[in-house]
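Next up is one chain by itself, shown in structure tokens, the form predicted on its own.
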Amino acid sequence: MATAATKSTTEQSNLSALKGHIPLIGLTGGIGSGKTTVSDLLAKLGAGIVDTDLIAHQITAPNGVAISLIEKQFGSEFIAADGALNREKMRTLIFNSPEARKSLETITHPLIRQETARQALQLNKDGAPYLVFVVPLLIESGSWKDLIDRLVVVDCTKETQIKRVMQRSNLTQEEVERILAAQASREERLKHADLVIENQGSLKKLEAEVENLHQKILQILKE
């Protein structure tokens, strides 16, 4: 019987096999930059979207495949009353303990990779013109560089990020800044970007930028 690690490696290999057959686009940006808005707009234009952050939430939701493993590793106090991961408690732990963060990632990352590959293969089978992998920590992971054809970075100022996250997540400025400090810097993301989407203005302006991005990606099919 294949182990979880072996299965994860196989799934990742399947994802690699898509390269050269369909454009593979990485989409990243700091917290509050607007990655989800951009990916939603690309989906409306026909792109196949694989959101790894959404997958991470699904596997740690009530009855999610990661829950029993997390409970075994960290204890029942990290599971909320509804059976989901107690995100606030876990967030506090991993911010203060690199070892705990690594333990959590050892559980969740293989499961996320497995589901990412499954969704990508299905979208390719369904005829998506290109695939967009929404990965919040794409730069930090170091494992996506050779898998994707282009890296798109959604960009805005740090001040805008802080304001957006405080409004949507009810976090303090200090909490948001701690999250930002744990992510790649704005400069680091831009250094790696093949294409940049500026999300500092109106939704109408963003829609125009996303349409332009869509056309550039379709051009890859003709190369």
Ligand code: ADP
Contents of the next structure:
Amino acid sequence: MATAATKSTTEQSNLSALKGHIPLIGLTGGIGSGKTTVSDLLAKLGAGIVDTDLIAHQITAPNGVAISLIEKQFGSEFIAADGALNREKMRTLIFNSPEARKSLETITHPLIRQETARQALQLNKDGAPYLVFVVPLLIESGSWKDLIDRLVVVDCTKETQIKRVMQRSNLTQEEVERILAAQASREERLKHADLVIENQGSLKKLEAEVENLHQKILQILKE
Ligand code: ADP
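Can I get the form predicted in complex with adenosine-5'-diphosphate (ADP) as well, since the one above is the form predicted on its own?
Up next: the whole complex, starting with the chain shown before.
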């Protein structure tokens, strides 16, 4: 693994240009497992973080780059008064229509990929020692596996996930269970993991786990 940062050129339009130059780490886990908490801790240790969930939200926020395309495709009733995507309405639509989901993803996925690559190239240019891509549905999507060098899975029990998400997002148990049912199972995710962050205990314990993970990733640089 080369330690020198890649020279960023205008031809470097996608992520695969970084492969082999800087460790590319995928970070996934079920809803409420602690992905955001772990990535915040890794950022404090100096990791370059690209949060694809955050990017997905940004492109559909007021003035987000996906908004006009969504309006054109689905109609203005899918845009809220503040100019953001009407998430509730869209969620209902795509829950009942795989075609609508596909149509939405045809708009959002290329924009998410483009912004993900832009941020990754910038973080590399800024000298990040390694990059962490936070991808909630990494196992389900399949398209990330070839790009990343290591997959980190944040793991806790289903009961803990439900408790945390009910508190964080003010959802009912049934609502959280419905989201969980649409995601890969804990077992499935763990099968693909190179490294596991156990997040069943206290935040203090998590901090120690993350420090340990950071050291392990830095070791990849020396391989
Ligand atoms: P994800 O990004 O995977 O959905 P978050 O990092 O947002 O999960 O964590 C879900 C909720 O649980 C957040 O409110 C977070 O502060 C809390 N949380 C995460 N890990 C712990 C922990 N070890 N102890 C207590 N609360 C935690």
